[in-house]
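One chain follows as C-alpha cells, the form predicted on its own.
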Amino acid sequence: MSRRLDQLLANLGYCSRREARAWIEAGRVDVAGRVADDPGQKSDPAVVRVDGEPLDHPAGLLLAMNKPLGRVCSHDGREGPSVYDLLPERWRRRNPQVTTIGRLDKDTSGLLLLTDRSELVHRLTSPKHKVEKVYRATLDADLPAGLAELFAAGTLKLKGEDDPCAPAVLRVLGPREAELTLTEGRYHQVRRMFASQGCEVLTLQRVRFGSLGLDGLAPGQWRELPPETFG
C-alpha cells in the first residue's frame, strides 16, 4: 500500500513528520533510485530507501522475546522496569505501537511475542482460536493426586469466575515441577489453577506459544520472526 513519505518515515519511528521532511530536503530518502523531493509523494514501502538502506520492517515487526524475571509487560514507566526497555529506540517509537501479544507478569519468564500488528494481537489472544501456551511451573508441594485429570475436565472454576476453565493438559515433571498446556489466557491463571488446589507457584517460565519455543534464546535477548510465521 503507497503512502506518503513522511507519514511513513514517522510511523516507521524514523523521526518525527517535520524532521522527515527535512530529511528529504537533504535528499536523505530515495524512491525507486530516485532522490526523493516531496515529503507528500506517496510510494511504495518496498523501494524507499533512507541514507541507501531499505526501510526497517515496512511490514510489520514480529518479535519472539525470552522474558527475564523483573521486567513488566506495560509502557507505563511508573510500573517498573519494561519489556519495551531491551528493544532499540527506533522500534519504540513506532506507530502502530509495539505491544507484546499477552502477558507475562513481573515474576514469569520465558517465551513472550511481540508485534505491531494488532490483527495478530487479536488472533493469538482469542480463545476462540486455541493457540496452545505451555508453561513450566515449579511448586511450594507435592502436586496433589488427580491434578491432570481434574485440568483436562474442563470443569475447574476459579475464584471469582462463573465460566470454568477450558480443558488444560498438565504433564508431570517431578513431584514438584510440571509444564501446563493452557489455550486461553485469564489474568496470573496458571498460578490461579495451582492455587485453587492448595499449591504455590514458585517460579514460572512459559516454554512455548503455539509452535515456537525459546531455542536457545538468553533471557533478555530476542529474535525477529517472519512476518508469516502465523499466516
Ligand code: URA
The other form holds:
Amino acid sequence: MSRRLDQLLANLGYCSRREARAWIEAGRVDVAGRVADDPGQKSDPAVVRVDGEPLDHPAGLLLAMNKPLGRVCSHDGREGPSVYDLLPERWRRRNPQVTTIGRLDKDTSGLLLLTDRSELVHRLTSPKHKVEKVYRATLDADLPAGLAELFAAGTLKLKGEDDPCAPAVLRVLGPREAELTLTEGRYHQVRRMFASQGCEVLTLQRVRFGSLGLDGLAPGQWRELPPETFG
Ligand code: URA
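What would the structure be for the form predicted together with uracil (URA), rather than the form predicted on its own?
Every chain and every other molecule in the complex is listed next, the one we just looked at coming first.
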C-alpha cells in the first residue's frame, strides 16, 4: 500500500516526520531509483531506499524470542527491565508498535512471539482459535493423583472466576515436574491451575507456541520468523 514518504519513514522508526523532510531535502531518500524531493509523495514501501538501503521490514515484523527471567512484557519503563529493551532501537520506535503476542510473567522464561501486526496478535491469543502453548513447570510438592484427568475435564474453576478453564493436557515428567498444554492464556494461568491443587510452581518455561519451539535460541536472543509463519 502506498504511503506518504515522511509518514513511512517515521512509522518505520527511522526518524520523526520533520527529520524525514530534512533527509529528503538532503537527497538521502530515493523511490524506484529516483531521488525523492517531495515528503508527501505517495510511495510503495518496497521500492523506497534510504542512503541506498531498502527499508527495514516495511511489511511488518514477526519475531520469536527466548525470554530471559527477570524481564517484563510491558512498554511501561516503571515496571522494570523489559523484553523490548532487547530489540534494536529502530524497531522500538515503530508505529504500529511492536508488542508481544500474549505475555509471560517476569519469572517465566521461554518462547515469546513479538509482532507489529495486530491481526496476528488477536488471532493467536483468542481462545477461539485454540493455539496450543506448552509450558514446562517444576513444583514444590509431588503432583497429586488424578491431576491429568482433572485438567483434561475442562471443569476446573480458578479462584475468582466463573468460567472453567478449557481442557488442558498434563504430561507428567517426574514427581515434581510436568508439561502443561493450554489453548487459552488467562492471567498467571499455569501457576494458578497448579496452586488450585496445592502445588506452587517453582520454575516455569514456555517451550512451544503453536508449532514453534525454541530451536536452540539462547535466553535473550530472538530470530525473525517468515511473515507467512501463521498463514
Ligand atoms: N502461566 C503463568 O502462570 N505464567 C506465565 O507466564 C504464562 C502462563
